[in-house]
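Starting off, we have a lone chain in the form predicted alone, written out as structure tokens.
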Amino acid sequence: MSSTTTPPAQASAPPPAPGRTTRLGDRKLAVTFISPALLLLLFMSIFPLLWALYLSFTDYSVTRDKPAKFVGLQNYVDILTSSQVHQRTLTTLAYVVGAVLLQTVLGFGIAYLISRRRRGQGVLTTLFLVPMMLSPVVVGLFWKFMFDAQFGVVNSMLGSLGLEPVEWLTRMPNALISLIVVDTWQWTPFIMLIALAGLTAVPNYLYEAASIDRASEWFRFRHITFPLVWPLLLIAVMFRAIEAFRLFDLVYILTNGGPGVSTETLSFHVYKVAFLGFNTGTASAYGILMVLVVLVMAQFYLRYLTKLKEK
């Protein structure tokens, strides 16, 4: 009598967890939808930079039929040793320091006064933000009419006060000051907005503790308000300095770099080299150097912010 044995059933692999499968599927779906837009953005940002880097080592010009000739670092040497570049750099530096410093002081002061009010904060903030919402071209044309030496509103107001009219845009010291004033009028609300966000984020219990200790208003501002808002204010200053460093539109509309070259910033000079002189290789070298300057200065600035945060 024979006996049959049943083979043991093989253990089957446990089914995958449904949650993990769903997560992997969602991730693949997200990558599928995001990849085209991400690749397009990378192509539009990285390719022009690499192409400009290549052209900066050549003598390429859009008006010549000859192919570009490799010149090595000659464009960079010519730029760094040019007295014209040194003069434009000093002009740009004077503009950046003057405009950003004035905007920081005014923006923080306006934000501090608005934060002290109990009513109408939203209305005041909206009114102060109006200049920042306008196009720089519109702002430039608006102020160009106001600064007109014969028919401008500014000189009309000076004449009503018994003062002599001022040539705001055609005299060497006045033209740069006018640029700083116009840029300050438009972009002070940016500093104000960030400073106001920092002021409203200061905990109230710190002021309550200071009130219990009968601390003066100056003590509260110096030891509570300003130290807590200072890091956020530095970030706003960094953004404004970068924007002011590459200023072009206001110079083009208001002064066109004049009188002479007294208001010709680096960005406007690059425009003249590229689109008036058609020296594309040299203009590309200008652009690469300006990008490097911004990157290096921003790196040092961010390190300072990091150290300030760790204290």
Given for the second form:
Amino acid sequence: MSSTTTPPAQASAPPPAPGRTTRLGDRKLAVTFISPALLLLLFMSIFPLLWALYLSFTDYSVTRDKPAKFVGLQNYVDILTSSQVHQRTLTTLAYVVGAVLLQTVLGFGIAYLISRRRRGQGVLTTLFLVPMMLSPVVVGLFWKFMFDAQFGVVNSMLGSLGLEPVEWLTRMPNALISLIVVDTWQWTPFIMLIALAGLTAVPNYLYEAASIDRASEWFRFRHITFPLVWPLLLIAVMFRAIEAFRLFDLVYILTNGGPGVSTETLSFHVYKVAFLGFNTGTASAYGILMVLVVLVMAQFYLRYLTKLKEK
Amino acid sequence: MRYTGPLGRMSLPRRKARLSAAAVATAMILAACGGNSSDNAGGDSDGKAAGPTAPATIPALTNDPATLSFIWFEWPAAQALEDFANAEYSKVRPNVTVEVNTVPNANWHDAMFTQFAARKTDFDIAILDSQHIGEAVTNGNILDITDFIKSNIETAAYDPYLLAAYGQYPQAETGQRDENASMYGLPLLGDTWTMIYRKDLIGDTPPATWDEMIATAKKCQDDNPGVNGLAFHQSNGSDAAAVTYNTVNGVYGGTIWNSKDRKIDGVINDAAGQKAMDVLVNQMKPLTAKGSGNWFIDEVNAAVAQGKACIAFQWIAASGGLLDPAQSTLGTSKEEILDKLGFATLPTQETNLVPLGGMGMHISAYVSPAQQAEALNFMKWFEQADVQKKWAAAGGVPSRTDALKSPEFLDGPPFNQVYADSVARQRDMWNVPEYAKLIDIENTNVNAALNGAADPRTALDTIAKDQQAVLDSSGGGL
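Next, give the form predicted in complex with its partner chain, keeping in mind that what was shown is the form predicted alone.
Full complex below, order starting with the chain above.
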């Protein structure tokens, strides 16, 4: 009879090294991993925001070598009561509504047509996405040439149809319409992409059931497709509206805010306050107000979305 | 998963409060450490000129390889300067390489002044527009070189107004140099507008008066379908539309401000000012190409080079390309082009004023003493009589009177003679710290009037009111 003896497990484990520190606790480990990202966030986002908030209550100018003087809410009052700001707000509003509406209709329309195709969906989607990949500055520059009243391709095409040339970028309301067209050209694919995701997620059995009931195409769209895609579309609309609200690059390249200041958006005006006059305090207050507007509008919008979801 | 620490135990409001307090405390500490710095090169709380002062004599220069950097906007003169400096300055300072860094014209002011704001510049010499001087001096961004000029520069060799325009602050109110004023720069490139006219369409003799010029342009346009009567700067960017209005304003006897009383409202929009706006919008604009409301230097040059304009107005320093057959449809050689294009001084009317263009060299207060010494040495070298003549031969527009009268300059392109004839007729704009805001107000409103976005009279009154508000608030607010 043989017997085997198993050494006790404790005996095989190496003894703790002398002077070895105790293991990091879960909490310390979590803090260690999170802190780099947290610090980055703090210094790249939180601090600038708080710094801007602080400056917004002062008359500070980054170029004038004077100490910042606390002016209370004066900058905010000046901005909110300024006719210049009111004018830019209306311009921005007209732009946001025009651009987002057009992009939503076109984006959804294109997505709907693509979703009905059985072949070539992928290729078509990729092609439609190309404008979105380009830099807005590049887009602005080539559209500026295309819209040129003298040698632009757009007027050339109009001319070949026997139509008079149009001053796209130097007359109102053409200049604002041109901005909307260019933004629509570039960002309709974004709406299209999200709408397409929504459309492909609609369960097929709903359409099959509708077919059995001999439902018309319009009935299917009205009662199946649209209600199911609508919440997703609204999210896309929100993203686009926020983006459009802070439009700067296309204005800078295409019209420089002109004719006069007719196409100056709020962001473009903030840029002028900050870098032409170097009125840093006022520009900070202006920026903070713009953030607040977006936050408040987004809150209302999200609440509506939540209600829609609950239904 | 087990938690050895109190993670998750703190109540949410308490954590939020702590986080907020920490963030605010951090911001306040950093705020206390940052901003409001008085450790910059100069400037006092009264906003008066208080930049650091350059020594009267040039300090010892290094023999180590060095780079002298300029900042300017992108145009042919910038490349000409870099080529010229590297070819000629290297003969006296072989260890130095000159770099002229450029930005688009629209970003020129921002590119310089955002660096000044950071109290650190990647350029040693800023090429400032004459109107930028007030802003740079008031903020202590550039060196006071008054003593240096007294010891090293032959000031008597210059037209006093050019020295004043490109270096003096406060601005010479009468166009004459104030010998007691401080100097912050030296001329780099002189410039003014030239009238470019089609000799083959309107004859060899250019119109003498502004009214005659408009009538000639109209007749030329009527007689030559496809060719517009006029081409000029109308853009709302840079100083384009504003210079155009100020030029017409000056020609029709107007003034853009009363510098002594800092008065604009009631001055720029007086009867002469209104007449100028009426001439510009109702008589000149209808003779321009459709869609030319955003034209600036390049577009006007393109219209002339393509034979699409009877008469055009352009900065002399930007006119060189018009004689290049590769860029023109007017001829296959420079001579052929010159058979068709004439260059003349601006027509007169109530006055003979022309706009002052060009720029001066100004030394950044935020570079090392060694770089400042090299910059001073370059400026001393550049302002010598023989170097100015070589600069003229290289395509530059010098400011020394002897260089302006030299064969190197006058035997150059035909617009060189135009500049020489225009020097005594030049008028500048406001050279004040609020310049950037003043020019934007004027640019946008003149552009609006030119493009039908505002009634001309209303636009002029808006300019007067808004510019006055800027001056009265010393540039603060919106």
